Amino acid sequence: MATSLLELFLTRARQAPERPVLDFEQQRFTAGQLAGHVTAFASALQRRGLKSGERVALFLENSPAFVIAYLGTQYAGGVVVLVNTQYRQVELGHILSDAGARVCVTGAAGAEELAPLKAPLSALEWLVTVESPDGPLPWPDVGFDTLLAEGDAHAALPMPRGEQLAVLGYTSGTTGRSKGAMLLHRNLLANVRAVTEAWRWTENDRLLLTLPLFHTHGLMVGLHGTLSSGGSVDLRRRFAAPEVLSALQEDASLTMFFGVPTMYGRLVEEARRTGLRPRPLRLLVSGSAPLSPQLFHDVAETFGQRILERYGMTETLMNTTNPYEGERRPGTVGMPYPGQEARVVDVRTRQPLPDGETGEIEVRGPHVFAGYWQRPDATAESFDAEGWFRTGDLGLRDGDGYFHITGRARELIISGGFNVYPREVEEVLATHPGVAEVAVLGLPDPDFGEQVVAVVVPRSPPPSAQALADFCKDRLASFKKPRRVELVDALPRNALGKVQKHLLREHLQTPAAPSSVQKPTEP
């Protein structure tokens, strides 16, 4: 039985080298031709002296390069680390140093990016460039072709073994600086036969993929899931709703599609503009930031399909899942997938609570990583003696089995001693047709400890602060209505949609900052 997924994918390629399995613009790969330059790849890191265990950033865009790279380190033994491709030297800094990459593999603006980080990462030894840089670099470096020919595409090479480290998946930063999660092959085998398992995945299938492959989502999902299953993949450099929603409904041959929230939202926008409707799928796939009951019911207007919702993260890989079938719930995330625990607990005694009490999820199971990369303290703290992972996550599960995501433990707000769920008062606010995007956070106050900030962006013509939290009044306990209300042009991102809250709050915070808060006049 394979103990990694790239042997998985290997034993498949031997088994049926002509079927076709990635399409990237014009090109077109088999198993087989794509089998070869893994291979290929992998012996010519060997070649040129990459060890076991040593580390290999991919800050790479989407590409057959990613996905070649990305195997292909594997099967030389090396650990990939996963660089999102907007991060810039601050960034690139904390994690190439933090994980002591030795290569990487970038394209050519990536390579002038990392230029002027020679002094720092000490531990940087080359870079294989996909395309050339236009000047000079303070490393060596190798065309990703060019290194493809000095390898051996037939070489037989030892297999990695389930406990050996995979992947250094950097967490995505939206609380602080990320770290380092170490993910083996088991746990990367382990999730993705769950997935495909829960999600009917076969040979058959064909994913239409524009999630970045340096995410969880697109890899551990989108690419693990179709190399596992012998299905095929049409992978896109990025996302462009014009694109998708023509392929989706020209390509007969797509059976799946997965994104995020702001994906679903922009397809629908581009549907209503254009009147163009996609074929129906088997699958719609939203995960990486929450699903609003509202676009999951825009969706199923739009395209007369209901999204599956799933709930994962880059610590776990995924956790739970809507049914494929049954009853897919807006607003819920499902149920473990098979092999898999899911629990709430209080958050400060640690007890599992009844179903229906809000507390923080923790989760059990062989997705589950080995650890923080050089951090025993976090990982110390993110696990309890039983092998219980702390998500950070707030939920509930409810009668039924499901579970809902209400917020992260770390931004629940205590204001005047009582709990304040950021995720309940911004679906509130949601509903409000001068609001276009919210989020909701705690400060310090003197009196009440926290008090509750709306960060809105509005539509035309602006709602008031005090026409806002009159809003929410009506329809929440009155200590979970914000005290403090600011207008802005845009709420801060990272690459997967997820609002970067640690950023409003250090902007709410400087005193320098231009204000534009508005405080509605107490009742």
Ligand code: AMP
Contents of the next structure:
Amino acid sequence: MATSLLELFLTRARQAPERPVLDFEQQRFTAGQLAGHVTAFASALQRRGLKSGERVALFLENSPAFVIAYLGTQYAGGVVVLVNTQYRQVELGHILSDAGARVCVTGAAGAEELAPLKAPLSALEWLVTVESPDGPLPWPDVGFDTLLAEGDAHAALPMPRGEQLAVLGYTSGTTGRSKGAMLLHRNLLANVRAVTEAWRWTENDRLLLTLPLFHTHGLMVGLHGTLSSGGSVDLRRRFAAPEVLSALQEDASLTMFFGVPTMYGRLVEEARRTGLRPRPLRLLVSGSAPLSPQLFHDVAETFGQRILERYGMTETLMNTTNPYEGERRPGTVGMPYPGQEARVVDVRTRQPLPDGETGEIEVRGPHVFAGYWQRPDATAESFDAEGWFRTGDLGLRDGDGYFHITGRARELIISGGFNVYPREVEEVLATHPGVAEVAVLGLPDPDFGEQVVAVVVPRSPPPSAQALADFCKDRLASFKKPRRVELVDALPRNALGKVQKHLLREHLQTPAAPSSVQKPTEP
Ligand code: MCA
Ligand code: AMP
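Could you please show the structure of the form predicted in complex with the ligand, as a counterpart to the form predicted on its own just displayed?
Entire complex below, previous chain first.
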């Protein structure tokens, strides 16, 4: 029995080395070729001194190099640290130093972004660069291909054990700083088994994957499912509605597409605009953010297919899914995957609630992570004595056993499937000289689901919305910048001094738009 997803893939690759597994732009990799590169990468890392349990950050776009470095790091016994490619100085400095990453695999732009962080990133010793950097770097670096050539593609290295740490996924920054969710090899394996079983994923499947690999949806659902089922993936650098629609129309070998609701909204628009219709696929999956029943019906009408919506988290991977066979119910996230549990509890008493009543969703099972990296306090707060994990999502289970997500207990904005923690944006904006006080919140957005809005008490002279958006963009990922800024005289606070964001939200959503609203120029 395999003890890791990696072992499952390497075993499959030995059994059927000629099977195509990965297509990217003009390149095709068979399972045997990919396994050879993974093994070479792993053995080269070990030769260069990487020890078991040491962290290797991937700050990389979708590419075969990402897949090789991801699996190769695990085969070398290392721990992968996933980093969103949009992250800038504030996020990079925090994540790479918190994780104590010793190596970072990145491109030329990534290396340039990292360079000013030489001092705070004291654990970082060397870089692997997939493109030649433009100038000198403050760390020694080795080219990706050179590293592969150093390694032995036939080395027989020890397999990671199930209890060993595989990945740190940074998430949930309620304090403004994200925490590393510790995912063990056995978590990855248990969840991918549950997902592939629930969705009847087989070696005959071919997935069109445009989601970023640095997040759970693309990586631990899309890539893991492909590697463990023996199917193949058509991996794209990024999502673009016209290209996806034409691939779905022309390529009869594709059987599945996974996306966030923003992608489906754009695909429907593109289909209506062009009159093009995709061929029916075996499976369309949506997740990472709520899929509105309206969009579910729009896809059904335009594509003739009922999307399967599922619910997951970085800490737990996939939690619940609508049925593959049986009714896919819009506005719900279905039931727990096989071998996993979910329940709804009262937020105060923590007692389980009857069906139909709203509380916090908790989950338990072999897919649930081992805790937050070096944060025993945060870990203890997130679990109860019986091992139930508090998701921070509010919802209910209906009489037929379908879970519905109705809100969030924690402050979180989900914009186009990317998470934005208001506190992190507030902390950055508060350092702007024109800002006396600031509150950040999410408001509905037709494309991204929610948009980031900043309410600012200005100092004189008041800053422009554009100046504040640019200020954020220089320091944080661009998707976190406010798309709307409102200047106010004071923030509403309760008796304890806490900003009453619900009042701000109501005020901002009233049709008579206040005169002080400013919009940064759209990108
Ligand atoms: C890009 N921009 C955004 C977003 N994406 N702004 C707000 N929200 C966004 N999601 C900004 C960029 O910063 C840029 O601004 C401008 O929009 C255009 O950038 P571009 O790269 O062209 O964006 P895009 O191609 O239009 O991207 C939209 C997208 C993307 C394809 C929907 O956001 C995306 O890939 N989302 C998927 C995220 C995902 O995989 N989430 C799963 C997390 P400027 O020009 O000013 O720089 S895992 C998870 O949630 C759990 C586990 C689960 O259940 O799956
Ligand atoms: P992340 O921290 O990036 O892993 O995001 C996880 C969060 O995304 C969950 O806690 C939910 O709030 C949200 N989420 C994921 N899938 C869905 C879904 N299908 N419907 C609503 N929210 C979702």
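Because the structure is predicted, anything quoted here is derived from the model rather than measured. Residue numbers count along the first chain shown, from 1.
Relative to the rigid parts that move between the two forms, the hinge contains Arg410, whereas the other entries in Leu276, Ala430, Glu341, Arg410 stay over 12 positions from any hinge.
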